[in-house]
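Just the one chain here, the form predicted on its own, laid out as structure tokens.
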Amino acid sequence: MERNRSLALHGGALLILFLLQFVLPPYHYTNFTRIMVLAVYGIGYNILIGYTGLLSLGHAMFLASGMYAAGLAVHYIGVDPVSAFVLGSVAALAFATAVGLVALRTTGVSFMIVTMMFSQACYLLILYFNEVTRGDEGIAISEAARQIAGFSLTNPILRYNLALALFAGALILCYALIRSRVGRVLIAIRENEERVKMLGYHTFRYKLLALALSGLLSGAAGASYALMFGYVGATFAAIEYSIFALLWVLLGGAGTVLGPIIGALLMFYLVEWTSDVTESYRIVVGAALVLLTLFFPKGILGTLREKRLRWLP
């Protein structure tokens, strides 16, 4: 019964997102496309912090590695968007694995600091090679380079449905992972790593797998963003985007499958609406986040799961 409820909830969420495209006005249509792409990044981060218990302050480097690998390949070499998407995802996967081999030798606060240092190094490299990356100014990818089988990625309908397909794939992957034996081991590592070691599991390998999958989804989100919206910039490699992912997950509910998109949706519109009202919107956003934390200490879905819906994955 609980499994059927869970499947119905997540299937219903995807159905709602599909149907929304027929009623959303153009402005919000584009916003929801961005939110779904960024939610994939949030899902990747959630696998790491929500299900494995690893807090990273440098996750933006995986978003940026996918974005730059795809964007530069299209802009300078003329690679087609599909191949560029694959290239960006694989580049982020390889980068996350390489970083993990070093960073996972630390734990707790040390892991957080090491990932932040790697991310800052990545950000500074982007600025250093300004002639290629254009630094903070960024690179605008032409519409002519963003064609798939004759269809332009500037088409709002195509872009929305591709973003939905990407989000659905990430959601299904996350759901299948936490229902699998590997997912159960990751959750056990989050709760008590030493006990998992005593049971004979090689926790380093499982944590490396979690980081690699997290990097893969983050890179796929970055590559998709570059190709769909035609822009690659150093801003996406800054620590700000690592903090965004953390806020989305904590706000929606760490360790819940749908938490990242709820958090991304609320944060996106909270910033959007308050910045229209006042230049000091960060104060308003901060106050709203404090209130949400007080009333939903484990995030929106996390608190609902604790108090009422215990079957939520």
The other form holds:
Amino acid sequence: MERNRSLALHGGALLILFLLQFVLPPYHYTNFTRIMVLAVYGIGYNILIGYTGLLSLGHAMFLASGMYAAGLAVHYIGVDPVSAFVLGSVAALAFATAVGLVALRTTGVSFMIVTMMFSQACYLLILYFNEVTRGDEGIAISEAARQIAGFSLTNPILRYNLALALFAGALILCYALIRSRVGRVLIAIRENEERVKMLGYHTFRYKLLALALSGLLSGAAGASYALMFGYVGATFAAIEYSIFALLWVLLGGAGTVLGPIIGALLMFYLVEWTSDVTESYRIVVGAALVLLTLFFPKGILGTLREKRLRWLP
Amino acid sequence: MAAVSFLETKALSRRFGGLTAVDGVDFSLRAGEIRAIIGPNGAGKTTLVSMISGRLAPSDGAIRFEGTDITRLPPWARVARGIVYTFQITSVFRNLSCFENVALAAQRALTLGKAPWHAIDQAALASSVTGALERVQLHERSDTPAANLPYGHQRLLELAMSLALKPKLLVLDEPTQGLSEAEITHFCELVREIADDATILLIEHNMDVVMELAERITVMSNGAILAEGTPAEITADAAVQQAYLGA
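Mind sharing the form predicted together with the partner chain? What's above is the form predicted on its own.
Now the complete complex, all chains and molecules, led by this one.
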């Protein structure tokens, strides 16, 4: 019963996103494409913070590693986009695993600092190797290099539906993960890691798995972004993008499957509208973060789950 | 020819800075017994069982379980061998339902030695969980979040989690603390049932519980074993009287 309800809800959300492409005006059409790709990054982040209870402040490095691995391969070597997407995702997976082996030796505030430190190092490395990365101005990937079987990734319809497919894949992965026995252990680690150890679980391995999956989704989002929008730049590796992921997830509801896309959608438009009015949209982002943490820590879906929809995964 | 001890510690010590909480303890358990450890606060009881269950690493000494040295094994590996610790401070997963709490333990027991991608038999999991909840009579509260249970029931849930792990050695750290008289009676019955197929190591302050359950009693004081014997012997021991039973 509850299972059916939650399947219907998540299936319904995907259906709405599919149908939206027939009604959205062009400007919002592109925005929604972006939002779906960014939400995949949010879902990846949520697996770590929302379900495993590990607060990373450096997730931009995984987004950027996927983006750069895919983007540079296409730009310099002429790899086809599909292989570049796989390459970007796998690179981020490997990178997240390597970072995890070090960073997961810490917990709490130390983990936040270590992830942030790694991420800043990445950002600075991208700027340092400016000749290759064109870090500060970014690389524009030519349309000619962004063809899949004769179709151009600049085609908005193709792009929208690829983004939707990617998002659906991430959503299903996240949903299946938290319904699995591994997910059960991750959630328990969030609640009380010491107890989980004494129940016989090697918690480090589970946390590493969560981080690796989180990195994989972040990298997949980064790679897709590079390929779909033809741009790779150091801004995506900056601390701002780590904070964005945190914001989307907190706003939508940490530890809810649909939270990241709701958060990403609202924040995207909030930033969009305030940018029209003032240059300093960052102040809005900062204020949103403070208000959320103080008054709305469970976010939209988290609060709904607490009040009404206990079955919400 | 001495049989291999079920559990044995040799010169086991643990120091915290300048304080020696457990000081060169030789302790052993026979398979199948119910053993109580008593002693004043700060005697080192919890430190000793924490080293046995792997929560704390010893500073010195060795622990053998069923003939194998487990001194350096991490806690999860000890659980896999059948050593299960039940917390002094109730630490159920408060936001999860009773079913989920026990399922975490049950799936661990069901998946030991299997690869992580090995599919779990959901029916076997459900029956293991229900079985453990039935033993502590919480099966009707399966869907209740643990936080909504009264304190006494949370302790029972904790016990159900331990049972679902199919322990060979069950370590209970002050299990009756905060329970009512009626709950304690029920609890003692349960422990005796569990003892049919597990060895029980019990830290307990309530002397009525100790006298009723324990086959042998170990008395600790200042990090060392002061005396060991049957309840009758311990009651008669003058040194114990002085150190603990209130001289």
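Rigid core: the largest C-alpha set superposing within 1.5 Å between the two forms. Quick caveat, the model's predicted, so the values are computed rather than measured. Residue numbers count along the first chain shown, from 1.
Asker: Relative to the superposed core, report the C-alpha shift of S280 between the two forms in angstrom.
Answerer: Its alpha carbon moves by 4.4 Å.
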